[in-house]
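Just the one chain here, laid out as structure tokens, in the form predicted alone.
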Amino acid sequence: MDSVVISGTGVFTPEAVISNAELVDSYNEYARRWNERHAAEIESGAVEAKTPSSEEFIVKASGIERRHVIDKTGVLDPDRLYPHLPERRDDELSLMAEMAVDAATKALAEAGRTAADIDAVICAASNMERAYPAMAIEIQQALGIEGFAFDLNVACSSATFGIQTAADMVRCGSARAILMVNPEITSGHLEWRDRDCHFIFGDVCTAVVIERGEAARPGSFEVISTRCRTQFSNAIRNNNGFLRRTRDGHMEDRRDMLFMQEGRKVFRQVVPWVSEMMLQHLADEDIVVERISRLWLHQANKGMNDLIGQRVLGRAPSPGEQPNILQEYANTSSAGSIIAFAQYKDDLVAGDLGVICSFGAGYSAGSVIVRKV
């Protein structure tokens, strides 16, 4: 079988930035107004008052300092607290496709490839703008790529699952090169009115080019091995879907129709599960952890990443060994580990090994061992 490499990466970053201070101000004003409207119920004990948020709480809970979003105004409006994304005509490029084209163009340039070199497009993301046609086919069309395209959704692990899917297809000869994109408009599925999670997510899009090693540029990263794992859990969930209108009582504003998680439970269950998977993956490939130069982990929570890194390496990882980008981007679902990889790969030298790892709802986890060529 052919060797496979990641030869190019690209990141689209929205211009709008929301700081923790801005987010706290808007949320606290919303909470103040809500408490004022429900003062009688709060007084009687029928409902609980909404607790204010704070910058200190956000940083301690997550390590996040700011996030990029497609629309800032709607998110910060205390009377709205969700983005305003105008509907586009059917003959206009969709928002997710627009983001993907930007990131893909950068990835193709880094790989030294054009649309003519790509045989397939995979759109791997936690939320799709529509049910069909596949987002990937629209992106394929916009870029002028022939061949085929399809969507893939494994929540926050979509990118690593997408890399494994693309790598397997290239290895078996069904494609020369594949473009894998991760457009994430997470601001759309976040409940900005929930103090426990209103700070978690940001918008972004990443892209990678995966191709045969023999044709790639020096400096690419060979995909040595991939591993995916899933285990069903309701601890991270979004119940929205196309069957919603078929069920009585589901059309109103329901909390479970947006992102929900049991944060402490997720932390307690996912950290050992992912750490064990990464260690077993390395052991199965006869790679000792001392040979690993870098861990590019899913960017959801700094404490979670630090603990996973410590369990995998057997000691506290240095910032250079396990770079975090969530302080700038927040949790960008499937794109997080790819942002970290894109921004912190160029200093490695030929022969250096690293692991791209994602984990999230499902539960799902993906591990990709790479070596710089």
Given for the second form:
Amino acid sequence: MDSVVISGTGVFTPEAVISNAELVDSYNEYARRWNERHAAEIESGAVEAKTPSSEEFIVKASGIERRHVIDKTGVLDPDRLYPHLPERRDDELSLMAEMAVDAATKALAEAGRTAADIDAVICAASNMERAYPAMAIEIQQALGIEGFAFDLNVACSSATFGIQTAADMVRCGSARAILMVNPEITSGHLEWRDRDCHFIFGDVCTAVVIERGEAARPGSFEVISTRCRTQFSNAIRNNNGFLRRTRDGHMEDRRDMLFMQEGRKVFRQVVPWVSEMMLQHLADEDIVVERISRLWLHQANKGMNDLIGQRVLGRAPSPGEQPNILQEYANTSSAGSIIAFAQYKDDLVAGDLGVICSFGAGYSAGSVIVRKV
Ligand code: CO8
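Would you mind generating the form predicted in complex with octanoyl-coenzyme A now that we have the form predicted alone?
And the full complex, kicking off with our chain again.
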């Protein structure tokens, strides 16, 4: 079987940054105004007063310190608390495609490839900007790539599922090289007016080039083995969808039309599920954990990553072994483990092994064992 490698990575990071302090200030002002407007109902016991958010809680519960977003003004406006992303004409490049072109251009440059070398584009993300045509086809056209393109959505695991899909297709000969992009505008489907989750997400786009090993640049990462796993759960859910207008009451400002989760349950259930999957994956490939130099984990929660790292390695991982980027980016859904990989891979030497692992809604989890060439 031909070897397949990840030969390039790219990250598009929006310029605007929201610190926890700014986020909490805006939320608390929103809560104060809301409580003022609903004073009579709160007094009568008909509704509960909104309680303030706190920076200390956010850092302690998640490890997140700030997040990048496409639009800061709308998110921080206490009378709005969601981004303002102006509509674009149908003949203009859409926002997700614009982010993807930036990240893809960087990934192609790192791989030493041009559009002419790529045969397919996969846009793998938690949400697509529209139902159709596929985002991937617009990105393909914007980059001048021939061949084919399609979208793929497995929430936070979209990128690792995308890597498995691309690696399998390159191995089978469906394409010489594939560009896989993960534009995540999580700010559009986060309820910034919900204290329990308003701090969780940030916007970003990542991209990787996956191609045949024999033609790739030195310093690429061979994809030794991939594993994907899913198990249905309602603990992370968003009920928005194309049947919305057919259902009475669904056009209203309903909470379940945005990201919802039972965070504590997710934490409790996903940590053992993912740790066991990673250990089984390594065992099936006859790789002892002592040979693993790096874990690039999904970036949702620092405590979760610490526990998974500990269970997989059998001891507390050192910061360099399991780099976190969530303090800077927050949870960027499918892009998180790829940002960590892109930023913390160059110091490894030929022969070093690592695992890229994502997990999230579905439940879904993807594990990719790589070796530096
Ligand atoms: N400030 C102060 N206090 C707060 C705040 C706040 N902002 N929020 C909650 N509290 C309070 C709660 O009310 C609660 O109070 P009490 O004890 O009096 O009831 C207390 O703090 C503890 O609350 P929690 O139990 O909720 O806190 P946790 O310690 O569980 O931390 C986390 C919450 C950080 C959410 C944590 O549970 C977590 O990270 N869990 C894992 C979640 C996860 O990994 N989810 C994956 C989702 S991502 C994904 O799959 C992609 C989906 C698609 C993308 C969507 C984009 C928008």
